[in-house]
Amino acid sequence: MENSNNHPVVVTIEGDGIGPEVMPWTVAAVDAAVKAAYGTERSIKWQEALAGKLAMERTGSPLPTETVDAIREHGLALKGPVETPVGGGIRSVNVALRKALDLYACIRPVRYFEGVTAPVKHPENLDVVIFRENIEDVYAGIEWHEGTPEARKVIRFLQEEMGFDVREDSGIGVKPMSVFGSKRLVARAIQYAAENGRSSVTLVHKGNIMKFTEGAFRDWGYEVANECFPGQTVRESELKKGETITPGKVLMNDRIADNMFQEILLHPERYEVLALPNLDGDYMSDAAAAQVGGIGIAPGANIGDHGAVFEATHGTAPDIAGQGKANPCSLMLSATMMLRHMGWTEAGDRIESAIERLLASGRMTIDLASAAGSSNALTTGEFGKAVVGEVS
């Protein structure tokens, strides 16, 4: 991985659908911000590649090596929502490009914006960091479809060899969760709640069920509190009744995944930042974001030891492409998480605010405005132009 400190390339996948609108709007107010914030001193070069339905017509492949390659060699890429195309030979662009660059980890802030409108009471106390792991468990892709020779194999040795009943017209899922994949994306949450003041962790897990899996995964966390920040970690099941943590300190505890899921909604103000295996944690950052007003306004990152791509959590959204009616906050979020990822922490701040005051003043997209009750909707261009004026 090459990159210029003051100087860096940042790959830019467009992406389909909405992407071609939401993705300038979004280059153009990180440049507008980063030279508001350090004039000529910094600035990015954005280099264009290609990813999804436009790549397979242009290349015949989904996911070009030459993309891969060119985010492995730079370490940072910005993304568009992608189409993954029929016939492609690949399930999805997204889980491929994160597992051919090892994006284990799925970085999600979950928080609200004054004047959007979100469907509980009191959106504001909802202010969390999901880490989500994002290569292993049913992520792995390893199943057999009901029927098939291999799914017959596998369910006659469960049968035969292990002591399972298992149906004869099963479809066979395995789901692998190591030691090695679960420590380190929690150690990357420890890591983070403790650089960012963040008072907790929270392990979620499904292993009153699931024991040596989503179970294991709890323990394996646990575990590398202890080895790897003995001195700034403490246990919940260790504090006396009423005894608080020290300021400064990670208070480590863990909450069955079902549970988890009550407790946002009731109680979300308990909670700074999660780790979860892959399918709670996919579940778990929808409908956290569904709590301040959706996905539309929800950034996301996907990161490893060696690069990292930051990306719209929505979907490529066909039936309203071209119409103006895109809601550029995702992406636009996701990269103040870049530049915050890269310690340009005063040009994501900027980006930040300006959509912060342009929510709070009732200047939003046509799907935010639909939910407040307001006809004064913003297109994508006029809303893009205006977080550009707000940073500059």
Ligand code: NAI
Contents of the next structure:
Amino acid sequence: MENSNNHPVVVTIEGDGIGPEVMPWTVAAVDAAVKAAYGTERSIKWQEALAGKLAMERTGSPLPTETVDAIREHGLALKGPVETPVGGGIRSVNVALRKALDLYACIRPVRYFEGVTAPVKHPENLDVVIFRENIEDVYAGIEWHEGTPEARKVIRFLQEEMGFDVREDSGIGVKPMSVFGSKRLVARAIQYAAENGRSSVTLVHKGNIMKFTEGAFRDWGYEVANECFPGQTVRESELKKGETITPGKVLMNDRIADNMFQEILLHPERYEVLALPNLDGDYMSDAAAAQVGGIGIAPGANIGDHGAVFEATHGTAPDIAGQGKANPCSLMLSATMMLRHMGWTEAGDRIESAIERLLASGRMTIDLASAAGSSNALTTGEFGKAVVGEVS
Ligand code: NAI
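Given the form predicted on its own, corresponding form predicted in complex with this ligand:
Expanding to the full complex; the earlier chain stays at the top.
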């Protein structure tokens, strides 16, 4: 999205735990990168908003209406990790925010950074962008505890009217996946691949078992490729043996989820963009991030047609909060995604290459340093300052 406004408002949600440690350095890095790239031509006006435990303490709600309204109004937010307080009336602040703003695509680019210790021999072979459906599937929140009148009612319906044999002592969950929800996610993944020179989109699903939800996700994915990207996409099954696609086109293929978990380890170089239903996408995002050595550095974005929230993928890390040990890379790289989404690519590139240089030269926070067997760790502040210095 090209942002015509050179001085846009971006809503920040600092969040809980290590959020207040990593957010100020991320804001400082973005301001420095924007200044270095565009001088005074462009700048961001930051507007703070509350969510999570702090919001609950200050306003009595874990997700105040003003926060949702501010993001809806300005369209862009940068978010730290939040704790969902007990008694706030919602199961998860993050899920509630995604639903309120219809942020249907969770996007996670996963790549290796030199200097980071990874559990595989060639982590650099993995460079994928994961598009996870963010609203539907078993995350829709339609479930009933075992033994409740609601669970019993659904079980009776399944037994008496649908002829299924369901044990009386079952908990029940529902897995809705729609044509609309699946197609708009896959369309976004194809659009991204076409615009960013990525040559394939892989539909990942468990359709061999769940035929009318996950299997349908695959079918609808192929359908939307035909309907919305005719001539631009080629189905793998249409290629002759040994034939490759014309440069500029996007290859569409699909893999069953369990096979895909092997593929990403054995042949990571074969995959570029993955499109997945919600639960498969949740597992795959963390597995892929772990493969390159860093859930702590993996960035993420939740994007809809009318707003986008860029957020660190880790949690509030209560075990290290307030100790200067937090790694700000995940939030900084999420901010990089935001700058690129705004069309401010040069500023985004500056932050990513600053992080690349620092990690490659062994300058890192303790989480990465201890994995690398180094006793030379930087504090959050020292690392943040180094990024600001590098981007300027
Ligand atoms: P977590 O990601 O907070 O922590 C897992 C481990 O990773 C901990 O050892 C932590 O110290 C470490 N870690 C995480 N981020 C780090 C960073 N930036 N630098 C260095 N080390 C880091 O996950 P956990 O413990 O499962 O969740 C803690 C809280 O965070 C819970 O309340 C959970 O609900 C919330 N959470 C919030 C998320 C969000 O707002 N997007 C996402 C995940 C969890």
